[in-house]
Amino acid sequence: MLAIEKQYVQWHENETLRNARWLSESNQVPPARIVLVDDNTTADEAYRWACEGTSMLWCGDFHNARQLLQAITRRIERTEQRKISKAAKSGQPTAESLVIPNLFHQQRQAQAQRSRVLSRLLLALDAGYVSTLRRAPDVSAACTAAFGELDEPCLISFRDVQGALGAAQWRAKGVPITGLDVSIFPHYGVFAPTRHEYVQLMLDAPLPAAHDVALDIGTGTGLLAIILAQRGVKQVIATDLNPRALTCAKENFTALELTAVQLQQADLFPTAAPLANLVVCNPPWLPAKPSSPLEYAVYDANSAMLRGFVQGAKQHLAEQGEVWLILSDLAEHLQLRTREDLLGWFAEAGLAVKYRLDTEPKHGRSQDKTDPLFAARSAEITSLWCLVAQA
């Protein structure tokens, strides 16, 4: 992996020039303007500064910073609602803006703008991620687990610290997996399997007659590899390019005492691996550009990972081997990819559909009629495509 160049930020505090390492998990640029804010700062002032591009260094009570961020969020939501109402009163939205792909991209743009505004509330932490704010919790362990060791002061978004604390709770409590008598313990920056309706598909699909070796491509938390090992596959080789995912999967395998699973850092397929009776993958489902490293498990620009997996799977298959592709058709309902595209990629790769297992969504957003994308989300089907080499 390429080394990331360190960036530093300077600001004045009590007539003293301070300097700290800039950390941003969402790839926000270092702030050009910083004002000091505290418990006396109103939400309206903070919201105005954030919208103007001014970053705010919090110097008050830690818990009040959380309340301020919630107040800014409410103002963002009111502003978005006023825009919708204004468009409706003026005869908009136009037919063009109601096209599903436009709605999707507009929603993505709104989410990105919201993230930029909310990320402008900052915390200054001492070396080892120590906060000196009043009523500040001990964030050191959570931040170290999320961002790595740090032996110098840093300036970081309050939201990133919240994300690290939330990830620490996920890692401690785990995610119980419906259909399996196990819990998965996700790490920061590794997609948590909170939607796992596809687990039953993996349990229902009949294993190939020979199932000595399986590959799990893009393993993430290791969930698919765990299912295969529990179903009796003798050797599972799981790959991922993300070091965080590899560490996370290793801990989950160790906790379950799975000795049949091996890990390898790789971009898609492992090197020097035997031909597999089964090659599985649950790639990102939406062909859109990730706006930060944390979105790589959800968005796959130009379907690059999906296409790379499909194109390369056949050469890793043993005779009579099968490919299991876990994929939602939400991209099709959002008109970001067609079913013809997908079937065409299968054919180009020399793969034929043996069968397909389907399941309907069970997550809350598929039931939320206020979501502009409700029509697409409620029609979503998640499938396990079983593919075999064409004769």
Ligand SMILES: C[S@@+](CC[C@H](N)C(=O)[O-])C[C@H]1O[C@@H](n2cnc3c(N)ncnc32)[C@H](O)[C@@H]1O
Second form
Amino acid sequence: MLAIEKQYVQWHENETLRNARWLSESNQVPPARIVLVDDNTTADEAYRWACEGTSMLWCGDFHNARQLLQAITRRIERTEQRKISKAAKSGQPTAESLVIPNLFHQQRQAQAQRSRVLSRLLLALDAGYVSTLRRAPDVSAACTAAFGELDEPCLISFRDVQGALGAAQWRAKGVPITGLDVSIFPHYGVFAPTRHEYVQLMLDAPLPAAHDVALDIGTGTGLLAIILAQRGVKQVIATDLNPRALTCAKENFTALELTAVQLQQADLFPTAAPLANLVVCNPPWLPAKPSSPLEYAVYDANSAMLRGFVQGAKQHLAEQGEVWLILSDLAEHLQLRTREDLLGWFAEAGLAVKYRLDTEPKHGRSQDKTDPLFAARSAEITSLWCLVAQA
Ligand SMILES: C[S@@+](CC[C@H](N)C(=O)[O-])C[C@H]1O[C@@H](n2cnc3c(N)ncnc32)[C@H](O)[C@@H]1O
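Given the form predicted alone above, I would also like to look at the protein as it appears in the form predicted in complex with the ligand.
Below is the entire complex, every chain and molecule, led by the chain shown above.
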């Protein structure tokens, strides 16, 4: 892991020079220009500043900041809509811009731009993430859980604080998992299993006759490891690169009193693990560069994790062992990867397909006909590929 250098920001407030640590979960650079804004600032002014690249430090009522952010969001959406209508009137969209992978990249760029603009509304928090704004809730516990202890003042986007508050709620409430009699408690920055279709695949796939040892690669909240332990696998070794995932998975294992599961921080496979009867993985499913650490669970540049997993899995298999790869084919519908690529990687790795279980998505996005990528999203199938060493 890279050590992240601390960054500080200075600004003037009532003729006093202030200095605070810069925190940005989406890796935004520290602001070059800061203006002070409050309840008297209009949404149009704020939107203009944000689009120009000026950051705004909120000094008004805490709850009004949320309303301002919503008003800026509406303006971004209107601008995006106007661009689409203008392109349509001028004879565009061109054939090129309608090609599915281009639409996907345009959507990603628009999301990144939206995130940059919305991240320009800032909060200054005292040490321990304390806000002194009018009607400010206690954000300290949620921010400490999300971003770690901090004993100095910080400057952070309102959006990141909202993210921490939302994550704290998920963590307290938990996500009940359909088909399993458990709730999973996701942490900030850890893939939350809100789409459960693949859980049923993990429950339906017949366990190999011997199932003493399993590896769960990229465990996230620990969900797949929990399913395997509940299905009777005696020892599960789970890995993840993301330290937040390891803390989260540990908490979930402890809450369920699972002693059969061990955790290791590792790039893919654990070190010094016994050969496994089962090696499972639900990798990030879209081959695109993650734009922030929060996206590492979904986007996998050049399918590096997927290919690394497929390439290395056989080495970790005991005799008669099986690999279970959970993978959505959305990347294929978006023309970012082909089925032939995937089958070619299996063959190169010396793996043969024993069987495949499929499921269709039920989440809202796959039903949204206004999404330009609806055709791809509604055709998505998630599969459990059972792979074995080629004879
Ligand atoms: C789609 S999430 C799946 C999480 C969990 N297995 C589940 O099904 O809910 C992918 C996970 O892989 C992890 N990951 C990504 N690259 C990795 C790597 N090279 N080695 C280990 N874990 C990785 C991410 O941090 C994330 O937790």
